[in-house]
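In the form predicted in complex with another copy of the chain, a lone chain appears below as C-alpha cells.
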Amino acid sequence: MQLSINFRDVVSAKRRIEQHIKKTPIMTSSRLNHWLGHEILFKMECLQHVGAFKARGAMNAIQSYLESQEPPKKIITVSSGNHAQAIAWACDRLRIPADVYMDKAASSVKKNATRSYGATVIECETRLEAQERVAEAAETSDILMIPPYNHRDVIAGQGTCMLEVFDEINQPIDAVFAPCGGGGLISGCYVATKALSPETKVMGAEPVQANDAAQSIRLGRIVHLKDTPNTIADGVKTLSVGDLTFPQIQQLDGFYEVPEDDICYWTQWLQHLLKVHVEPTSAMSMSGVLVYLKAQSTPQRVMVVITGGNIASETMLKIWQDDHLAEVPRLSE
C-alpha cells in the first residue's frame, strides 16, 4: 500500500504545476455576508482550466511521473466527469496522446469537451466494462494510467488550491469546506490546511443520497455503495473513497450530509449572488456551512472551495425547476 501524502508533497506539486494552472480568484458576496453575519470566501476553481480543480491533480501526476521517467507512449484514465477533461487538457498541453474510457451513457457534452482537448474517447457499454478495459490497457508497457483520486500525486495536486488561499488571505480562516466524492480534493486540502493553519477546521460535505464517506467515517472502514447514487451533485457520485484518501477523511473536523433540495437551493443562490456558473457539487457545501454557523457564538471567516462549473443542460433544468430565490438565505428561521 502506498503511504498517505504529507505537506511536502503539496509544496512539490505547486512547484510542478504553477506554470500551467490558473491562480483562481477568491470571491465574496457582500449581500450574503450581510444576511448571514459571517464572512464567506469562495475559492473559484470553476474558473480553473477545464472548469474544475481536477486540472491540478492531473497535471501534477503527469509532471511527477516525467521527473523520473521517459514520457509514456500514452496516458489513459477512466472517467466520465471533470477528471477526463483534466487528463485530456494536461496531455494536450504536454503533447502526450490520451485515451479516456467512458461508459456510453456519459453525456455528449462531456464527451465533446474531452475530445475538444484532443483526447480519444473510448466508449464502453458500462462503467464496469470501462474500468476493466482501462485496467487491461494499463498493463501494456509505456502506458500510464492516472486514476481520478486514489493517487498520491493527484491528491497533492488538488491540495495546491489551499496553498493559494493561505498565500492570498492574511487573516485567520476559521473553517474550510469542500465536497467529498472520492476524497482527493478534501484530502489534499486537509493536509495543506493543517500544515499552514492547524487551528483551521476542515469540513466535508456529501449528498444524503450518496453518503458513502459519512457511513465510512461512522463505521471506521471504507463503505462501498452498490449502485451509482441518484443525486444532482454529479461530481460526488463515486461509489467509495480510496485507501489513500480515507485516512485524511477520518480526521476531518466535521462532515455534513446534504438533502437534494438544499443542493438546488444553494446552487441557485451562488449562481445568482456570485454571477458564476457553479456546479451543484460545489454549492452543496453551503448547507453544511449554515449548520456550522448556527452553532457559533462569534463571527466566523469560512472558505468554501467551489470545485467546478461543468453542468449538463438537463442538470441546469433540474436546478432551476423550483424558484428558490424568493427565500433569502438566513441563519434564523
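Hand over the structure of the form predicted on its own; the form predicted in complex with another copy of the chain is what we had up.
The text that comes after this line covers the one chain and nothing more.
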C-alpha cells in the first residue's frame, strides 16, 4: 500500500498541472445567501477541462509517472464517467493511447465524451466486472493503470482546487463541502484545507442509496457494496472507498447521507441560481450544507465544490420530472 498523501504532495501537484488545467472561478448567489442568511460560495469545477475536477488528478498522476519513467505503451482505468474523460483528455494531450473500462449503466454522455478524446471504451455488464477486467489488463507489461481515486497522485491532484480557493478568498472559511464517491476529492480537500486553515471544517456527502462511505465510518472498516448503487448521482456510484482515502474520510468533521429527492431538488435550484450545468453529484452537497447551517448560531461562510457539469439527457429528464422550484430553499420549515 502507498503512503497517505501530505500537503507537500498537493503543492507539488499544483506545480505539475497548472499549465494544463484551468483555474476555475468561485461563484455565489445573492438570492440563495439572502434566503439562508449565510454566505455560500461555489468552486466551479464544472467549468474545468472535461467538465469536472477529475482533470486535476488524472493529469497529475500521469505527469508524476513521466518524471521518472518512459511513457507507457498504454494507460488504462475503470470509471463511471468523469475520471474516464479525464484520463482520455490527458492521454490525448500527452499523446498516449488509453483504454477505459466502464459498466453499461454509466452515463451515455460520459461514454461518448470519453470516446471523443480518442480513448477506447470497453463496456462491461457491471462495475465489479469492469474492476476485475482492468485489474487483469494491468498485469501486462508497459501498461499503466491509474485508478479513479485510490492513488496518491490522483488524490493530491484533486486537492489542488483548495489551493486555488484559499489563494483567492482572503477571508475565513467556516466549512468546505464536497461529495464523496471513492473519496479522492474529499481526501485531497481535507489535506489541503487543514494545512492552510486548520479551523475550517471539511464535510462530505453521499447518496443514501450509495452510502458505503457512511457505513464504513460507522463500522470503522471499509464496506464494499455488492453491485452498482441505484442513484441519480452517477458520479458517486463507486462500490467502496479506498484504503488511501479512508483514513482522511474518517477524520472529516461531518458526513451527510442524502435522499434522492434532495439531490434532484438541489440540482434544479443550483442550475437555476448559478445558470450553469450542475451534475446531481455536485448539487448533493447542498443538502448537507442546509443541515449544517441549521445547527449554527452565527453567520457562516461555506465553500461548496461543484465537481462536474456532465449530464446525460435521460438523467436530465429524471431530474426535472417534478418541479422543485416552487419550494424556495430556507432553513426554517
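Between two forms, the rigid core is defined as the largest C-alpha subset superposing within 1.5 Å. Residue numbers count along the first chain shown, from 1. Note that the coordinates shown come from a computational prediction; the quantities given were computed from them, not determined experimentally.
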Does Gln250 move its CA by 2 angstroms or more between the two forms when the core is aligned?
-> no
Core-superposed C-alpha of Asp261 shifting 2 Å or more between the two forms | no
